[in-house]
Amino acid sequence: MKEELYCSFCDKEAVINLKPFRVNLCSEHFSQHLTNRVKRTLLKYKLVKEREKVLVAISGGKDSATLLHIMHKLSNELNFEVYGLHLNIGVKDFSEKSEDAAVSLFKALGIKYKVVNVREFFGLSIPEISKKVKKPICSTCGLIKRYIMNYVALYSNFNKIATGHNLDDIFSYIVKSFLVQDKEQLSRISVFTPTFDKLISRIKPLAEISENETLTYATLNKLPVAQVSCPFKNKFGLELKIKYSFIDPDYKYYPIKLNLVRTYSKLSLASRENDTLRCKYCGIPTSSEVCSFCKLLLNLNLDPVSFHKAFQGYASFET
């Protein structure tokens, strides 16, 4: 017979046993516990300052939903502003459900937000763009998402871009990059990347929160989450193999993952100072004459200058 556990702080039934912290927590105290840990991460790494404007990128999944919900709660206490951004990549069903979940959360929290639909500007979905330029779909998607997030933040005067990468995500990035000896990628993995010229600072407030915890938080707080996964996700890729090999409900590997992520954060490796050139079309720091995004536009037979001019007006919104 399964032993009934009670919350370490009240007489309610526990919904989770966090062994690394030696506590059993009910729904209310678990939400409070996770919020306090995100707060400590924000303060420890100095991710957010008073009166800053933070653009939170929402995918429609459990991680970013948890991030936005907690950041919204902490915004008054730490005196910063939170806004939302969702990118619709044009994949039928998946994108529709993801956008619905993101917008539902924005409205429920009363947060100002913007939805950017990739097809409106490219005339193509991300899978169609990938096929046309003959590049892997995940790298194409990542490139476009990073650029659009930065563009919206840049032209709407945001101080930070927050993403929902959790402890398991960052851990798997580090291990994969080390195994394949991708030194450039290793140098860019960080909880905090400072603003450098036109590249807006990136922060990962969930860096010390496990995926199991974000799932539990989203479920207990009944957050709107799209019950779909990207149909193009490579389930057999090295990164996911590493991630799923070390995901454990019993938190056996939690200390190992936490120590590795903290070590990388202390090293402060993430920097764009080697990018001494500026893209001749958009002006962002790059290692070559033309940045990767503008090369993509050229491969699509789009004029980068005209594209940036049109997108700049669309990307900015009154905050």
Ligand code: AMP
Contents of the next structure:
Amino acid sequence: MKEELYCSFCDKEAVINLKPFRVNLCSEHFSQHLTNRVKRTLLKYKLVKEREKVLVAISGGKDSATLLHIMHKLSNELNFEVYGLHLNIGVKDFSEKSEDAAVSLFKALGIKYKVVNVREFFGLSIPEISKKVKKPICSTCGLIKRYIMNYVALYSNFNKIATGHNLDDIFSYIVKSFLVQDKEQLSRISVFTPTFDKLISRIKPLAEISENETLTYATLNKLPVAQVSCPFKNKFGLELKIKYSFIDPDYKYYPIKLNLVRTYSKLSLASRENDTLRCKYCGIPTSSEVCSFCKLLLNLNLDPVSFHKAFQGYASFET
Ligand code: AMP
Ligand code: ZN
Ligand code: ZN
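Having seen the form predicted on its own, could you now give me the structure of the form predicted in complex with ligand AMP?
And the full complex, kicking off with our chain again.
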């Protein structure tokens, strides 16, 4: 007969055994434990200050749903403000379900939010844009998402942009960048990236939480999560191969992952200072005369100056 495990802090049945912390936890104590660990990450890396406005980027998936739920809880205690942002990238079915999940979560938590629809603005979805400019979908999507998040944060006076990258995401990104010797990428990996000119500070409060834990948290707290993954995601790419080779419900690799993420986060601080030029169209720090986003606009035969004028009104956020 299977032996039942009980919570280390109460007499309820345990739902998870966290070996690195030597505890078995019931649903309630697990949620409390994860919240405390995120709080420690916020304080240790000084990710948020009192009275700051944090824009949380919500994809509709389990990681960012967990992030928003926990940040919302901590915002009272640590005295900061939380707002939500979702970007609809225009991929049929996937984007509709993702937007529904993100908006349900914003409403359930009573959080002020904004949805930016790429198709409404460009007249094209991200796959259509990538086809038109003949660039891979994932890098085009990443570029547009990063730029829009920064744009909204910059023009609506946010202090921080928070994303739901978890320990396994950051670990696999570091290892992949190391294996392909991408020094540029390696130098940019960080739990905390400070604001640099028009680039708003980015934070990753789930940097020390593993993927198994965000999944467990979202499930136990019944958070609205889209049960779809992007059809364009490269399931056979190196990054996911690394991630899944090191997925460990037994937490065997947890200390190794944690050490690597902590070390790289220290090494890469302030790396944006290498961007000594400013884009001649939008003014953001860049390493060439025109930033990658404005180059994309030019490739789409859009005039960056009039695009930015119109986009500023569309992307601004009433807070
Ligand atoms: P991914 O690269 O898809 O694993 O996403 C990493 C993080 O970026 C997520 O946890 C979110 O915080 C953010 N993110 C990804 N996609 C979106 C989206 N469509 N809208 C808003 N935020 C997003
Ligand atoms: Zn308990
Ligand atoms: Zn630009």
